Amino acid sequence: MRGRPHLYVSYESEQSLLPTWTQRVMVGLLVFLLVLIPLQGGIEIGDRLYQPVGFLGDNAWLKILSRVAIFGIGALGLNILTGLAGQVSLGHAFFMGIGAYTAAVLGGEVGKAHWGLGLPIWIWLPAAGLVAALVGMLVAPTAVKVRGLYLAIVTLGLVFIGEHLFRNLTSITGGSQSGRKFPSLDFRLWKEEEPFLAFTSDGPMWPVFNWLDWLFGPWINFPAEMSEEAKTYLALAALLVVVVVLAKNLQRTRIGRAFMALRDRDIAAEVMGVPDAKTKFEAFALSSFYAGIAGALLVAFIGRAIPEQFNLLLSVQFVVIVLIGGAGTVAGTLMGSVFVFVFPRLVQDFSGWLTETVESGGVIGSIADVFVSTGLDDPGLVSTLEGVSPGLNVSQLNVVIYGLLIIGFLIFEPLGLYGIWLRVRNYWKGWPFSY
């Protein structure tokens, strides 16, 4: 009802996914800006084309959101549960090297060195998100025996012991250091030399976007071609989408509701009903299938990735996605997902202007010198020079600041940047009034 946003007459508009319409008009246009984004449309003023979000749709940029987009799928399977059924895990690389290698063996090439089918991707893709929630299906009866710290343990074992078998089951992952070729995003019907949709290389617009120029093509430019990148990106926020769905439908459900009960109080929860171990049984199941999907599509972007890559590093960068986005929230997922690839990206094209104003000289050179180390003598905080020197390097500085950024938020915003949002929203829906 107008004016009244949180006023329900019927249970089912309470429980709608985008119950305002504030919330609908926002989703249309962040979706609509995820579209645009790799079309680089322009507006022409004069001789000169600009673009709002150009810079996003350069290659390098583009590379990064295709990122956000697989590990936000695998972040929101975590999220599930550690975030909705309060079971800590550190095992999610491991799930994500089953997906990975099942995808390998059901879609990679066959008559080479390493085990393949050659199979399309409509059947690797569900087949490693399956064959993942198997293996978790089976790691759960021991993994619901304890909880808390132990269960911490017990998944973080998992990892390794994916690490050692990975390393020797070489006609499947093509052994250590070497690794193998994996399929590629290409849409194929079944076998056939050329790919129905392919997302592997450059091509003309795709039909589909014909609308848009219809639409705005009096005031925008589209380009004719659509680069691998684009295409790559499209195809993956598109799965994204699709799985943010499923997320956020879940919760509404008997079973996710089943989950945040047994996060909030297991005891209470098993008094009213919700059985213990069949749940965590399901969550370990749903989290191995998201992280299988996410997998499979991460070695596909990749095209080639070793063993070693699904180490404990790994885990840990999904739970540092939960932690800063916020737990138990698909939104709060999705932003951690975004901060923890666009940040890096951000710091280092900062510490490079940094350099180049110490190079440039005057007051705020003379300011930045004191945290650049501009040669082997100049101490500083941050260094942009190749091989060792003073301070720390892009890397090692993001690595300070993520785990100044855990303790941050774990002290002081346990909601992490989902719960930023909530305090900047609550205070302009009260403005002028502080009550």
Partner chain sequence: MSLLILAQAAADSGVDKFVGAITNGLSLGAIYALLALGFVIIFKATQVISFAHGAVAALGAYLVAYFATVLNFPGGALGGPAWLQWTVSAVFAVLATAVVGLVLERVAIRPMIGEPIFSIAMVTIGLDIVIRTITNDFISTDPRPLGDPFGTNIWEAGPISMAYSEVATIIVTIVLVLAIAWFFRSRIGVAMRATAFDQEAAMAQGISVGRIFAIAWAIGAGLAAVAGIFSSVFPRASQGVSAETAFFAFRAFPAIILGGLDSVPGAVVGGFVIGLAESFAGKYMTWSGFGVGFSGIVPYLVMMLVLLVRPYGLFGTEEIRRV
The other form holds:
Amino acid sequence: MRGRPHLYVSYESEQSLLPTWTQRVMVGLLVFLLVLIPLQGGIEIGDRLYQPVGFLGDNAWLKILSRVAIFGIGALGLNILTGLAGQVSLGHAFFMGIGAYTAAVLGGEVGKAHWGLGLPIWIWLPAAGLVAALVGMLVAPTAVKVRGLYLAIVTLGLVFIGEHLFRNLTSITGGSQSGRKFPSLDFRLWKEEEPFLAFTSDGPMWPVFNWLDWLFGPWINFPAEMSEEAKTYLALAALLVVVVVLAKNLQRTRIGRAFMALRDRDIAAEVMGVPDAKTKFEAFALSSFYAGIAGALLVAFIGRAIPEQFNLLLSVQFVVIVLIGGAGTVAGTLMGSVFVFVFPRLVQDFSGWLTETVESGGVIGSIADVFVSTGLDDPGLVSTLEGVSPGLNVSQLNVVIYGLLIIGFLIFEPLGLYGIWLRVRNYWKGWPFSY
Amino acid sequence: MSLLILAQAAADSGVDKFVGAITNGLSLGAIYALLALGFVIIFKATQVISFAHGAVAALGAYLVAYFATVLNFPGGALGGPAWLQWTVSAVFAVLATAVVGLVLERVAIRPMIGEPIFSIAMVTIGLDIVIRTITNDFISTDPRPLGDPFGTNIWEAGPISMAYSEVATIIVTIVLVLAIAWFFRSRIGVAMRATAFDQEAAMAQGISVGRIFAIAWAIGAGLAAVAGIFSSVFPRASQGVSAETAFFAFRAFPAIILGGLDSVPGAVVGGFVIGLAESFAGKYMTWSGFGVGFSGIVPYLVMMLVLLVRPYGLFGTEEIRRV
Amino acid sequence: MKVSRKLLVLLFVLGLIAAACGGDDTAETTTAAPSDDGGTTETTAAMDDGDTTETTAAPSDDGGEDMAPPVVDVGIDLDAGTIKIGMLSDLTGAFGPLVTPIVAGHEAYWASVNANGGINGLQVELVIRDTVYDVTNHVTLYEELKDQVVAIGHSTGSPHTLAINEDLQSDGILAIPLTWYSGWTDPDINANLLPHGTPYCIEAMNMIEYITDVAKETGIANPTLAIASFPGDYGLDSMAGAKLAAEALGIEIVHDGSGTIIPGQDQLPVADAITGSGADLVWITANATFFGEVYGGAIASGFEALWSGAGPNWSPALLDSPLADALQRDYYGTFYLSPWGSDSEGMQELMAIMGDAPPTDFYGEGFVEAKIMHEALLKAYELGDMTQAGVTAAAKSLEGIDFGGMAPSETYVGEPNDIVQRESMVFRPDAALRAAGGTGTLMIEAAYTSPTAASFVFEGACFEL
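What would the structure be for the form predicted in complex with its partner chain, rather than the form predicted on its own?
Let us now look at the entire complex, which starts with that chain.
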């Protein structure tokens, strides 16, 4: 059916994950790009080294992208609950905490001040999800009873109760503001010293990537070494891809469609044989499973976390990701995750640029100088100083811009980034006759 | 639960401790009630929980500190005794905060009319981030005392001993609650109730929904500012308004849910119940097995228990679900 | 038709990505380029080119002269004449109000150093990152800084600093912890850290002994003690010191509120517990906001005792509050630095460089941190090795850093128990000084060390994180 992507000749093809070739190619390219990002390959022309996606090979960016992957996994979980099943939850941080501390107990070092069994990642990672899912099931009956904003506040209460528990269970969590060490992401078969697959140390390039060298070797130089950050990123990105496929697939299953029916018209859904309680039960369990996994990954990624990590702000961050991205869509959720972590860095770079411009003078510099203070005795709305300053300092400015972006995005496009993407797509679909 | 604690408390401990728990609970509850009222009024008009409420409260308290201690305006221009000058300046600052609420509504909330409520809630989170950061920049390094006339004075009558500020909190709350109750019987108040019921129908009746939104946000912001003042004075926080003030409003969430999101009497009752529960838990539930800081989560536990029995709070309107 | 349109979109998107990358690429090469053809052969653009190896920290062996250009790797550009120092500061998080003036101290210090010719002609630039007191941010931002700065000027928070400590050691980067946690005295932990100031637990020992003496002078033969604190390293380290001191002095702890001051909660239960204990002495480890709440709650019920608290407990704003009279009666404050406006040489220098900035006692901390870093960089320059590892090695060989009498001098060579700081400045709140435009701190002891603190032997941290 060349050229008619919306003509489906069978139910099967309509329901397939990637119905058209364009989509398949694009997703393939995207995955390829995801793999290439950390490898820091460069093309040497003359004596200069060109790196096509070089800025992403930067370790700091890899840390940011690793965070995007971890929060993407967690946000896909919230998207199941909020986007698909229509249950608003501010309790995501609580379930992440449950997952994180399950991982800590199962995978933590043996014989230290805090409980730890020293088990390998293939036990503690799924277990983190499962325990969180179990706790999610305990909470689900409340959701059957309480609806809408009431549910949002009840789950918010969960976060505070969770914080209280985490603060007081010191042998598990290390206690408030102190925290404990968490297991690393390294893959061990059992409790050996040497990891089977090391994600947290620099080392030689994985043999898996030899084919890249074989394929592009003549044109692109791939380094023989791989940084810790690159490995961690690749491991997390691989997990994210798996989770995305699962989340996307969920929408086609009986359970996923039950969720959507419940979200759109719950009574109608019930009449049509979608049991209210059971479906919410499943939604909470699934969502919490994802949250647990994300929580375990997050603390393994940081290496050390304090119980206050799992606070209301973390929950809010997830709600922001899902709603800014566009509730109910997998692509939107991922875009939201990128927004929340990549934008602050871009804003930071922008204010760095602003500082330099003002300090170096010139036309733009002197216009900006009216509003920008460069010293304690120079008034202005914002300041290039970071410490005590007239007006907002650079960090405060970054936070304010971030807040304004959230407001602006939602006023401009209440459907979120996914809505903007749809608009752009539709514009180009009709181009040059778009209006 | 509260009743059980009350009975046990009365039985096994001194009268002073018991009375202390009540007075503390009432003054804490009054602040919660003020915050909850603000939430409820905004919710009734715009169907949204404003996450920016705490930030607005902190901004209001800061404005009071600024007007009363730095500018001494307009109180200073009027002259008269110090307490009167402060009161005039404080009232002026509260009005200024109400204007801020008006502006916020016009700039950020009005364009969202008709959008999904969670998108609007998200906008208020954005507002919270912006206002909180700017307010913290105003406050700067040290907390800002409000320069209030209550001082550290204590009013004593028999076993009752309350700080002047606590007495003032309770009196002001009662006055404001009565004023709000009267307001809902006035023309604009009725229009607001109509808007809450059905925006389109209200518009069809010639009610300017936009104006109702604006009024609701102005009143909400003003109430938040008053709550901000009383949460930043002796004995609760004598050092004044600080970065922590903005988070105080989250503690009123159980109160609004307990009373019912859309109920004005509910907000008041919820505020006092939560305040008393927290106060009694702080005084009596000190067994180490509860863990450190248990009184802080008692409001949430009370809220959850009530919701399991009454899913729309004590006074909330049950949503009529149609297919 | 549609497919080709989609391809157009695809091309468009790829074009955008390419443009974005291109822009960044040039930006990076401009920063890297000057260092590429730098004066020394050791200099490489290690931070950009993945395939080049890091410079080894070899001291320049051709250096017969004193001021030969030093070996450098990351963060120093000899041609442009700049040194970059990274800062992991909490500017908008829980400790933002405290850290902001500390950062201001750094900024003013380096501005004055730069105006006077910099470090042997090299101008110092601060690369400041806001961690929002979040461990994840801390770790991520460290990653960003380590490829562009020569050392970390300060790292806010103990768990946060511990989270990057292994990386600091494997990357050979120096950091100054902005916490006074006693665990930093451990040589296994502080290999790449420059602890400074009096640890929390020593501070507690000093002050508890001090107020015990005051109480005894006023006629209380056997004073009793109540303690309460924030949870976490700061509060519990201080509480551990308080308990050790109480044991040594033989005074009874009638209320142990370790970790009970929980931010964001009502503090009246804490105040009740303290007043209920009827203690003669109270030791609080919190910040000015929560100290104000606990203290206000206690005096509301008519409680009178001698109060004292850790350094960050104090804020001059407390003297503007209704608590001022009671505080002047009850409170003994402490810090390891002398207060703003005292007449030591170092403080006069600090006040000169701060200019019109509103007075607070915390500029001094920024001044001390910056001064330590300054000495480390000078020493590294002298040794001819200003690589990240070279600066670390130079810093660890520093002895007797002098702060002009503002703070006790710091040494990093020797046995941990010999070089740890044990002095505390003791002050009383003074509303008259505050009214005159100062911070209202009247210094009564410039350098007090209690016998308990002086004889205490560290075998690790007072409170294990």
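Computed from a prediction, not measured in an experiment: that's the story for all the values here. Residue numbers count along the first chain shown, from 1.
Checked against the rigid-part motion between the two forms, the candidate from F412, G273, E192, G111 that sits at the hinge is F412.
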